[in-house]
Structures are given as structure tokens and as C-alpha cells.
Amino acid sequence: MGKVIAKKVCMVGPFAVGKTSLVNRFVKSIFSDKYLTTIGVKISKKQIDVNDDKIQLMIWDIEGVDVFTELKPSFLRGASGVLLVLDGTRLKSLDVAIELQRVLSQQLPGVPIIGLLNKSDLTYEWKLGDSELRELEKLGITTIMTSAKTGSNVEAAFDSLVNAMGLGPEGV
């Protein structure tokens, strides 16, 4: 019988990009087309199993971000892995991340962040090209397609972090 290990995830990005979606599909595997904003934020938990161990994900979902409102350092404190969410739908988004990725460096140096590029499952009304995916490989971001409201890649993202992380498979 292996040890927990509790990590925080922080997920994080502007408003209505579908965090609470993701952390919904994920923790409890459901999905709501309803839109409820986050005030402040959630905090969720969910225990993965890697080699003999359980990892015990404590995933805040923190407030959307704009030009108005501005991260909170104290969201952040004692992460171990962030996932900035954008909507593939609006270019804008991709405006915030790119400042989120700058204050997230400088507030948790070292700390991997994973980008999500939600709502996949609309690419019909998709936004961001390849020039705009660019421009976040350039900051060091890798980007995986997500759809919450399918399920598409959203296991797959927590996944990649937990292994960013070093608590994948070869690393713990």
C-alpha cells in the first residue's frame, strides 16, 4: 500500500472560459450548460491512483479574470500545478492567459502550467489559429484541445499535470 499525496491544482483564466465546467467533468463526470459565475473560489478534491500511491487533488477553481478584477496572490499560494483555461471560441481570451502566464510565473516560479484550450467541441466558431496557439508555445505553455461539455481530453489535461508535476508514473 503506497502513500497520499495531497497536491494543489489551481485552475485559472478569464471569465466564462469553462473552469467550474472542467473541475464539474472531471471530479464528478457531469457536464451543465447552465453558466453560474465563480465569486472568490471552489475548492474541489479528487484522489487518482499512480503506481501504488493516491494522489489527492485539491483543485481550486479560482474566480474568472479580466481587465477589472486581477488574480489574488493568497488563490495561489502552495500550488503545485496550475491549468490556465482559455475559450477557443474568443480571441480575447488569449489576451488575458498571456498576462495570467506572466503573473503566474513571477508568483510561482518553477510551478508547471498547462494551458487548456476548452470548448473543442465548437471549433466551428473557433477563434484562435495556429499563429495565436504559437504565441503561447513561445511562453513555454503546452496547450491541449478540451471540451467540457463532451469530456474530450479533459482526464488527459489532469493527466499531463500530474506529471508535469514529477507524480506520474516515472516520477513518483
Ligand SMILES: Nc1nc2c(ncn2[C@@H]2O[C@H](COP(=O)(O)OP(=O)(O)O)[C@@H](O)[C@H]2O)c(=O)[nH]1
Given for the second form:
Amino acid sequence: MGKVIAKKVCMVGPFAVGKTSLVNRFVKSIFSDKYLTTIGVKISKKQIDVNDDKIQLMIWDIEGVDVFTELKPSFLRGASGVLLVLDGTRLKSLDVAIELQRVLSQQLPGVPIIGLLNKSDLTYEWKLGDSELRELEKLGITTIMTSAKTGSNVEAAFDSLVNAMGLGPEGV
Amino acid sequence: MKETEEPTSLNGLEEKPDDPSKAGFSSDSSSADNQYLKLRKLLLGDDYSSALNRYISKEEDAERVSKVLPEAVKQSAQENSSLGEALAPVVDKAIANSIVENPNRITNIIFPIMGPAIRKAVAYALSEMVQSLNTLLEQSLTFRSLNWRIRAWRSGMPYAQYVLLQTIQFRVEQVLLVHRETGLLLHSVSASAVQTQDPELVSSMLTAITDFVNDSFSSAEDTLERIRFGHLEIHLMVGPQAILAVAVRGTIPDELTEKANATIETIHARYRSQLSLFEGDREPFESTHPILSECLISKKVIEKSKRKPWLAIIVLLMGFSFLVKQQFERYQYGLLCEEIEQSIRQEPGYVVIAINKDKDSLALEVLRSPISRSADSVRLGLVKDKVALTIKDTVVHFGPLPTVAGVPEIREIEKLQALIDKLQRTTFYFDSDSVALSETELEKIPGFIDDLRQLQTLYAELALSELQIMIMGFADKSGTTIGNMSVSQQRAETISAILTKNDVSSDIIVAWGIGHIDHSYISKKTQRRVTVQVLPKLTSNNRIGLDQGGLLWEK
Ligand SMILES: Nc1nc2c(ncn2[C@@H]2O[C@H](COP(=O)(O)OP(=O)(O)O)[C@@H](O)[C@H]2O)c(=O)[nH]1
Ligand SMILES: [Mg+2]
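The form predicted alone done, now the form predicted together with the named molecule:
Below is the entire complex, every chain and molecule, led by the chain shown above.
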């Protein structure tokens, strides 16, 4: 009871899908934006209470345009969970997701991945249908529709990641 | 699966045969078989079952060998080295394989051992360097180094070490122990009253930065050691599983680097399993608190601006008082000389014609009448320790002392005095380098001779001893001493020649070259002159005093 457990989690996904926006929405305190852009990483901290324990999430957010060249082993190393963020208004998102999943399963075998289909507020531009969702599920990725703009499902997204990491209320 | 227990072979005959499956036989139990088995038992005796097992079970072999292997290896090693030789290539290969497979494992194992050994070697090299630095410093001798030398001596440490300590100023503000793989904070301590950043974020950031540097400069072995911004410097001691980050304000001393290295090694040695099993729970690392706290050291440079430079002040004061004392002594000496001079001037029958004042000697040249006290007795009466007094005297015959025949009339005497005064006030001036009188100066001659004749007559009337006049020549300060001497002598002789030409008897004239004796405040023109003294000096009881008014060097 009353334990503090620290975990490293990573935000992964193409440029401009809303990774940073999601983290900003989820975390109130942000550690020096300016400094970290130089090294391509932004790290934020968020503590959530699960039962009696406190889970301290150190959220590593990648900064950059080309997710594949910038997804360095050092960025992912030691992560306990990954949020794979996609833009629901872009159809190409699915291909990217498949490729990213391949990289992640190599670098972080056995680490849970939650897929976030972001920008759910842009319903009239929504491109990802049921068939695409089923593709993702086949890869072992649970998906959640989120909106960093409205805040919809943002907390839920992080909660389900914590659950998948085996730390949730129903966890071990 | 383990097999059933081995049958006890001691009473094997009565025993039922083993499970056929185990024995490898598969036949229905018939009486013929039983007979056959009995026969075999009789032939092979007690060893039957074990022999049987030996043939049929490799697993059994492995178990048996494993039981004796350690002992066998031990014995073999005691007897000879052949086993070691045989194993060497195998072991080599095994280690090589292991390293290729997982280099981290071997790094993790040797890290706590290698660290101290390397540091010792480096420390040795450094201490040698410090030695040479020491000798260098020993050669420099400034006021401060002298001061430090004394302090170092008092605190019983080598001078070089003390100097290093004096020049180092630092403060460890925060110490973080970071899990290397995840970048998560394991434990942190910070100095009291120090504003520190969120240690959890900082530790992740440091890991990200280290990774960034490693990735960017693709250096697998080297790791980032220092991050500096402004006066804050973060030192990273990177171990295989954990990083110790020490945030220091100021200059980092070697002492601290060594301490931090030792700390990260100790932590690796003590927390090996906790580090590899770390899942985000920091609790096991709370016990690192004391070791981490030991790194929270600081050192301040002694405030030197507030200190008064006492030694300098004392030296200055001493110098100053010495000067004052010297000046005072010189002043006193001057007074003493003047005193001596005065009393010699007042000595009856003495005429001072030259004074030579030196740092510690006073030499006077005097003319004196035969009846006056001898120079020695005057000198002895005056002698003071501090002044070496010499009196060079020349006895001048002034003629018989006035024998008073009847009391001269007061009017006559006053007239005599007035005449003497007038003559003695007469001064002849000369042009530069000239020993002849100019036209204007020559005009003084007739009046002078007139007065002199009157005086001679008065002398005769009053029946005083014969008159004598002394002509004294002076030179200005330009030219050599000898030159001045001769010029002044010639000037005196010029006047004496004019007088004799005008029928003044040469018997009563003494011409004397004084040279240059004047103070510099007397104008050069005035310095080139001839003055006159009327001799003899009359004693004060007949009120005819012979003063030295004609001598300009008397005030
Ligand atoms: N409408 C809408 N815009 C979003 C949402 N999330 C992010 N954006 C916008 O998408 C752009 C890129 O977001 P950013 O967080 O920087 O993406 P990142 O590159 O993945 O970190 C920004 O202009 C955001 O305002 C969302 O949920 N809805
Ligand atoms: Mg971003």
C-alpha cells in the first residue's frame, strides 16, 4: 500500500498528429519546452493514483518530423508502455501504424501499445472506418478515439495504458 | 522425471524384478524368464542391477558424475595441472562466447572491480603532477604565498594541497541516482536551502541528454561526463546500470569526482540485483540516502576583502617611524652643530673663517689670537659624542693687547668704533671670473683709504696697539674648489695691492683667500667680493667688540 511506482512511457506517431497536444492536455506541468526541442525529446511528468498506489508517469514525447529516423533505440529504451498516436483524418495513418508497430515489437518486445485515433472532433473529415480499426486490432493494438482539442478520452487513454501495463485498478 | 528408487541390491535375490519398462525389457512375466533372470543374478551377483542401470540410463550417469565431479576436479588440480591445461581452451571459448552474446554482463561484473583499480592508477599519476606543481609553487614567494605557507604548516598539510583548497570554491547542490535504462529517478538528495528542479524530471532529462549526445556522436564507449550551464555543472558518473548525477555550483575539485566515482561503484556493488530488477518502485533505493548525502560537500573561499593587510601596515608604519626618527636625529644633530659653532664664535680671540658640516663631523677653520685658548682646549670643552669636531686653527699675531694708558675719552672711542664699523662695512664686488675692480668699485677706494688713515691716526692718539687689517677674498660657487681658492686669494691681493700703492704699509695688511663658503641664497654677484676686518678684536671691557659683520655667511 502507498507505493510510488515510476514508469517511462513514450508517445510515438507521425508529425502533427497531436502527440504534444495530448500530453499538454494530460499533464499540467511541462518541463522547459524550449530546452528539450534541441535534443528532440520533451519529457513531462504526471502522477496518477491507482488504488492506494501512485503511478508516476514520465512521458517521453518525440519532437520531429520523420518519426522513423527519429525513433531511436535510446528514446524507447526502458519504456513500459507506448501510446501510438494517429490522425483519424488521414487515411495513410494505417500504413504508418503498421510500420511503427513492427519497429516497436522489435525494440520493446512485450510492451503494451495503445493506439490513439486523435482529432476525433473533426468528424466530417474522419477517414478511419471499421475495417481499418480491425486491422489495428489484428496487430494487437487496442484503439481509442481521442481529441486533444476537446479533451475527450485523453484521461481514459492514459488510464487504459496504465491498465495494459498491469498497474490498473483491476491489475495484478 | 526421476525414476523409481534404485532397488537395494543386497537382498536382490528375493526381490521382484524391476519395472520392465525401466529395465528396457518388455516381455510377459513367464516362469522361463524368471528362471533366466535368476541365473543372470547368480552369474553377475550383487552388481547386477547397477550394471544393468549403467547400461540403460545416461541420466543416471550424469547424476553420478555430477556427484563426484567437484571432488574429482579438486583432486586432479591438487595432483597436477593437466586438467587446467585441458580446460583452458574450453573456458576461453566459453568466456569469449559469453562476451559476444552479452557484453553488458561482463561489464556489469567487472565494473566495481575495475573502477577502483583505474582510479588508483590515475590518482598516482595525479599525485606526481601535484608534486611538480608543488615545487613550482615553492619557488614563488609572494606575501600571500607566505601567509598560506604558514597556514598550511599550521594545519599540517602539504603546501600545494593547501593552495588548491584555497583556490577552489564549490557547492554540491543536488545528487541524483538515475536508473540508466529507463531514465527514472532512483533516489535524490539535495543541499539544504537550495532551489532545485523536480528531480524526477531532471533525471529523465539527463538520460535523454546523455542518449542524445551518444546518438549524435555515435560513441558507444564514451559517455557524457559534464553538462555545464553558467556556474552550474552537472557531473555524470555513468555506471552500467545507474547514473550518478552531481550538480555542482563552482569549480569541481578532484576530490569530489573521486568521491562520486566511488559512490556509483559502491551502489553497483551493493544494489546489483535491485538495479536489474527495477520496475519503477523506488523504495529499495531509499537506503542509498546516506551514501548520496556524503557527496553533498561544499567549500567556500575565505573572504579576503574584509581582512586588513596587517603585515603591510606594520611594515609601512615601521618604515615611516624610521624616517621620522632619522629626520629628528638629523634635526637634533643640526642643532648641536649650530650650538658648537656659536660657542666657538663667541670664544674670545677666535674668528671662524670656514665651516665644513658633514653628516657626522664638523670641521671649523679659525683664526685666533696668540693669547686666546688653544683650539684643543676649546674643542674638549665642547666635545659631544655625536659630533666629531675638528678645529683647524691659525694663530694670527694681533700685536700686543691694548694696554690702557689713561682712560680714553668716550667720544674718541665712539669715533673709533664708528670708523671700524664703516671700514668693515665696505665691500668690494667683482665681476664673474674677474680679479680686477670695475670702475664703479674703484670709486670706493679713495673714501676707504681716507677712513683707514683716520683710523690709524686714532689708534696712535689712543695709544692702542698697532692696527692690522685683514682683507678677505671670496668666490662664487661656480668653478672648482681650488679655482675658487685662487680667485678669492687674487681678489684679496688686488685690494691689498691698491692699498699698498696708496701708501698703506703692507705690514698691517693680511690678504686671505677664503674660496667659496656662502649659502646658495646669497646672490652670485654678492658672493664675488672682498671684505675687510679690523684687528685686533678688542675685549668687551673696553667696549670695542670686533664683530663679524663683514662676513656675509654670518647672518
Ligand atoms: N482539431 C484538432 N486538432 C488537433 C488535435 N490535436 C492536435 N491538433 C492540432 O494538430 C497540430 C499538431 O499538433 P501537435 O500536438 O504539435 O502534434 P505532434 O507533432 O504529434 O506533437 C496542432 O495544430 C494542433 O492544434 C485534436 O484533437 N483536434
Ligand atoms: Mg510534438
